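In structure tokens, the next block holds one chain alone, the form predicted on its own.
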Amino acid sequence: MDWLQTIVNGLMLGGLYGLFGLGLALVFGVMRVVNLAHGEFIVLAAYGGTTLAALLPGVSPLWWVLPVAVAAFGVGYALQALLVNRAVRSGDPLTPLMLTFGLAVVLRNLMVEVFGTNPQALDGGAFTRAGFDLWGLRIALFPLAVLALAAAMFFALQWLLSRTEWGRIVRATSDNFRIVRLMGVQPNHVYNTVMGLALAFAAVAGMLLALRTSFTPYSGVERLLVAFEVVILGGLGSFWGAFAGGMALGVAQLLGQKFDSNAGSLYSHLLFFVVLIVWPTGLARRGR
């Protein structure tokens, strides 16, 4: 029974966890950018998070999870029109990854700045630290829901692609941009919204790691490296495979901090490593 708790705790840590790669997997699939910023935005919004929490101390950090992801948007929709959007006219594939990376280390340093180095977190209230009994398991209240919500916005953004005008626009713009011109479409536009959700899903990610574990201004490149070994694990394209990759993430690093306390996310990397080399086009593509 202590090895299904651990398994059960570990599919809704990799709810978490995919929501780290949800963001990362949407802007890489519509316009094939790289964002090596993905994770110092992730961190960014949870200090918005805690910032909100100070200004308001009265109020339950929960409230803060929808202001937050909202002005992630913007921010999101801002980069892209200013920043981005040049990067990707230039042609170089090169060009945006290098100014993501250069965007990161700019962030990083300006978080350590503005909020210092000292680890920091979200109290959530009772509802972070409650739980109930299930057939002789502990089933902890908050994960569970994360893992519920993870699942409802891949779900959310998967009806969003595949069964509305917006989402045929979008997938037609990631085939072929020029086209789409010809139908009225302003492509800019349409990256720019994509960056903009791919922002706000990275800011709920944020907001949820802050109540869940404390965190620093370094924390983006670890949470970075679990986004790529989550979308690259289930399949690059796949949304529905990505999240099946973090769950897969989350219960190999709990089961291996099971065998070693000191493994940390060692096991986890360990089956990235050991799928890549198996499928290397992921795991929701092995038959193809």
Contents of the next structure:
Amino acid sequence: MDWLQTIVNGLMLGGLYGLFGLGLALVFGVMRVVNLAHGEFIVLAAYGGTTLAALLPGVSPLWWVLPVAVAAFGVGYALQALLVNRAVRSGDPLTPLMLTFGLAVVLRNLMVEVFGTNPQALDGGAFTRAGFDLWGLRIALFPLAVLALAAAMFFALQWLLSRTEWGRIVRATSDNFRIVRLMGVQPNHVYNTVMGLALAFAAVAGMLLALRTSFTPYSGVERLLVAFEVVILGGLGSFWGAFAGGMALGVAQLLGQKFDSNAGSLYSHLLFFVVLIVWPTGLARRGR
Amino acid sequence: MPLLEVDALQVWYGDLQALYGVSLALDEGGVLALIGANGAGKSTLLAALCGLLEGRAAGAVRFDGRAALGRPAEALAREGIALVPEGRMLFPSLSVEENLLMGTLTRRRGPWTLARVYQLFPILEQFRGRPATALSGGQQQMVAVARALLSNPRLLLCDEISLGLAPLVVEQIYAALASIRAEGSGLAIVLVEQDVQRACGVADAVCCLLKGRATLQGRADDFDHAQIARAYFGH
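Having seen the form predicted on its own, I'd like the form predicted in complex with the partner chain now, please.
Every chain and every other molecule in the complex is listed next, the one we just looked at coming first.
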């Protein structure tokens, strides 16, 4: 029962991990750009949440998830329009990589400058500490809600991409950005909205992170690593694969910690390492 | 006033000149066969017409009296220029019907709807849910033509639509083009074609390019085989 409890907790943590990877997977899948500043944007959103909570202490921080996500969409849109599209135009995949790497360093140090290095967290009130018993298992309400929200966001993105006109345009642009122009589509505009959406997902993940645990300006690096592992475990470009990858990492981490209390996230990285050797194309593409 | 006017168009890729002052005109409802050997500049000319040109250009292209040279492809598409690209260039991640719907994004009104193109190519309706690249070459070409028609263009540019297809399939595609013309909607067509005889058979006018220059221009039935061969090969 004890082990089962750990697995259940791992799955719920995995929902958040999957969400870390979602925006990264989207941006890579559509424009083949690896956003090395993804982790910093997750942490920046968390600071956005703590700042709002400090300004308006009477309001539950849970309400701030949506406005922070909307603001992140705007930041992502502007970032793509002003910087990344130019870097992509150079034709060298290394240029956007270097750009986002530099951006990550700048953002991290800006956050140190503005917010300091003391760990911070968001207090979500009683809801984040509540739980219930089910068949002898203790289920914490907040992680369960995070898992449900993560699943809903994966589902929503999948639906947007496969069923809507916007999704059709995004997939076609990803296939051939030159030919879509013949249909009246501006590829750069598509990229702007995709980056906006990716950072909105990152912002939701960042807010949930802040509600769950404490963070510092340096937390982004670790989250980026998790996001990478999630995306690669799932097989590049597969969103459901990324969700499953997040779950696998969450379970591996908590089982590892139970087995060896000093392990930290060693076992989730080990799992990643082993999968990379056995199925180099990721879980979702294993069969092909 | 002609729908399309090209005036002394020159194009360079770096130091290499691809077109040396090509001029032509095409009226509403007209069909122009653009012929020439490989590397004669046909695709460059089409790219300049639809806004996908990557080289440097001089001269003028006027579409419906307005300057079109150097304007972006997405703007020209919305004004009614559609291209059936060489090699079809369907979107592999999209189904047949999703590929077709991409054509409707210019939001232009006109005779072409999903139902109408399915009438023109009934096989596409049958395969509408399949990935576009799972179809045969001929069926993919039908998707490419239908996708261009769905933008309800005033000018349809067709780049090598019979290339690599079985003769029977080419027959079908050209029959479809004939019925599009018979529609009488005023659609003008530029056909880039390797098969000179076939191209001249459906076209009103012909323009032959040789090494970036127009070597023969006029009504398609004004020239005999020997004249065209001389313009095509340059000897």
